[in-house]
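What follows is a single chain, given as structure tokens, in the form predicted on its own.
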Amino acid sequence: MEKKILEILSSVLGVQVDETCSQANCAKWNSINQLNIVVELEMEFNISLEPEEIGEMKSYNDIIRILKTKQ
């Protein structure tokens, strides 16, 4: 799961990312790309994310934490 999330982040943001990626340190992680990330995650993992969960997704680690609750 972790590798796929990094692939999605890299693809959507158009830059190479690692586990430290977050809205705070990646200028390309804006509101539009946040929505694109959510769409890709929902399609890839066949899940639905709640608005509160989407709002909490501010970093790679946040995404991991939230997706683990969906398994």
Contents of the next structure:
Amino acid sequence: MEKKILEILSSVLGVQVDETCSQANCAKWNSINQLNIVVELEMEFNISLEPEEIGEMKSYNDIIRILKTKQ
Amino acid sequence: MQVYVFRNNTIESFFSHDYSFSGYNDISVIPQEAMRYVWCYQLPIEANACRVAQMIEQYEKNLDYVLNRISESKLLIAFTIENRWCLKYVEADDRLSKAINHYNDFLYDKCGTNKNLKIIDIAEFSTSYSIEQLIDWKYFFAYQVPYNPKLAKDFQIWFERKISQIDLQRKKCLVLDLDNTIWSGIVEEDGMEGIVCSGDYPGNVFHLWQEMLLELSKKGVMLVICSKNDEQEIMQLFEKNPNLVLRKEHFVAWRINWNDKVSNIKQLAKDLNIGLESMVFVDDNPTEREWVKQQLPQVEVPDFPQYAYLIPDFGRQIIEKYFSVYQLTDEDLLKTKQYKDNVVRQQELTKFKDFGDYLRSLNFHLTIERANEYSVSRIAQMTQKTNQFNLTTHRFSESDIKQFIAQGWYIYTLAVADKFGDSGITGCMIIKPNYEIDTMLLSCRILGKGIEKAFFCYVMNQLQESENITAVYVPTEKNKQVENFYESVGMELYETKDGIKYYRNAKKMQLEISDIYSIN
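Alt. form predicted in complex with the partner chain, vs. the form predicted on its own above:
So here's everything in the complex, that chain up top.
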């Protein structure tokens, strides 16, 4: 799962990213790309993320944490 | 900036990454450097239908405002609004649907006066989805995304196709097999009377399919036959079988023989003077399709349905995908007739002593004019489609041409008529204000009669400073036949670099035009 998430982040953001990636340190991670990331995650893992959860997803680590609760 | 989108909600993920977007409901910024514009407003969702109606009325005014402030030479592509989800407290309350209809009518009416406005009907995309598929309320309310963002890729594909229709990139020619493709049955086995294309199923399906093909040919798509059969027998069948919709005269050419279809298709392309990439091949036999696909990758080969009842929908899909065009020019409508006329001309040819005699007997009449608002779309279309008699193969859009006119370029069109018919506009020359010939092209339909020289000479005589004319020939895979055109009209070749030939003209041209042609 971790590897797939990094792939999605890299592909949506258009830059190679690692586990430290977050909205704070990646300029490309704007609100539109946030939306694109959520769409990709939902499709890839066949889950539905709630707006509150989406709001909390501000970094790679947040994504991991929230996705783990979905399994 | 390539494309600037005016919008009232979050639609970025539905469009290409390099598009730029306005603020929500924002028309205060109209960037003049954009190459074209998109107007994508969708129905706002509010509790008060009256208020929504008012907002839509406002969109109308806003669009008008924007339209008056962008260059006429740049396209504005506007989406219709559709009413997929609305609150109705009183069943008879139609104020909102009236406002939506008014808005859409307004768009189509505006097209009449503003040639740079093109409309895309959003319903064409959305009707294939249920409302649950179309709108994801989470995204709608959390992000103001009007449609489910998971449909973004499908939307992009659809939108790109619409754009290419607007930019006139449709295929020219549909290559058809016969047995079990345009009728049910096999002539060799079932006999001429045994084939089915009327009456009950599956006859009704093939009847409808043939009617669709007939409509396509009226819209300027060339229908040709490529079939393994006996030619005489098929020709007889076309004459005698009363149930056929399509007749011999609806096909511009055919190859009915037992040869390999790949070589037949190549030959057809050659006869019609078109590229393989403008052809679509339809055949019920998967082996033939596979063979053509492998040998001629430029030709589009759609999968033919296994069941007859799926054929009409297959037809709809190929029309939409390959042959749909935003609007037809008069030349499209004339085309099938013109190719027929060419055949009559070929037959006339045999009766005369010499070629000049023959040409004189045709009563050629050339009409050469400066480009105007009525010819702009045809000029753009020719630059997109003409490959063989095209000295530089520069492709232009309608808005490019309009810009050139505005910048004082010399653009001439050529229309050719003879005693058999009118070819309409079939050639153009685009000359920059510094007298460099940017484009010189003629449709292959009128080649072989010396018209190209008469056209060139006439235009040169029109120009005040023809002693300053320069020109280039840029070779492509297809335009070898014109590599010596400029030499043949007396231009001086002064340099050849990377295959590109550069010409100039040192003296004032006063060129003789053969008396074969009358010109105005």
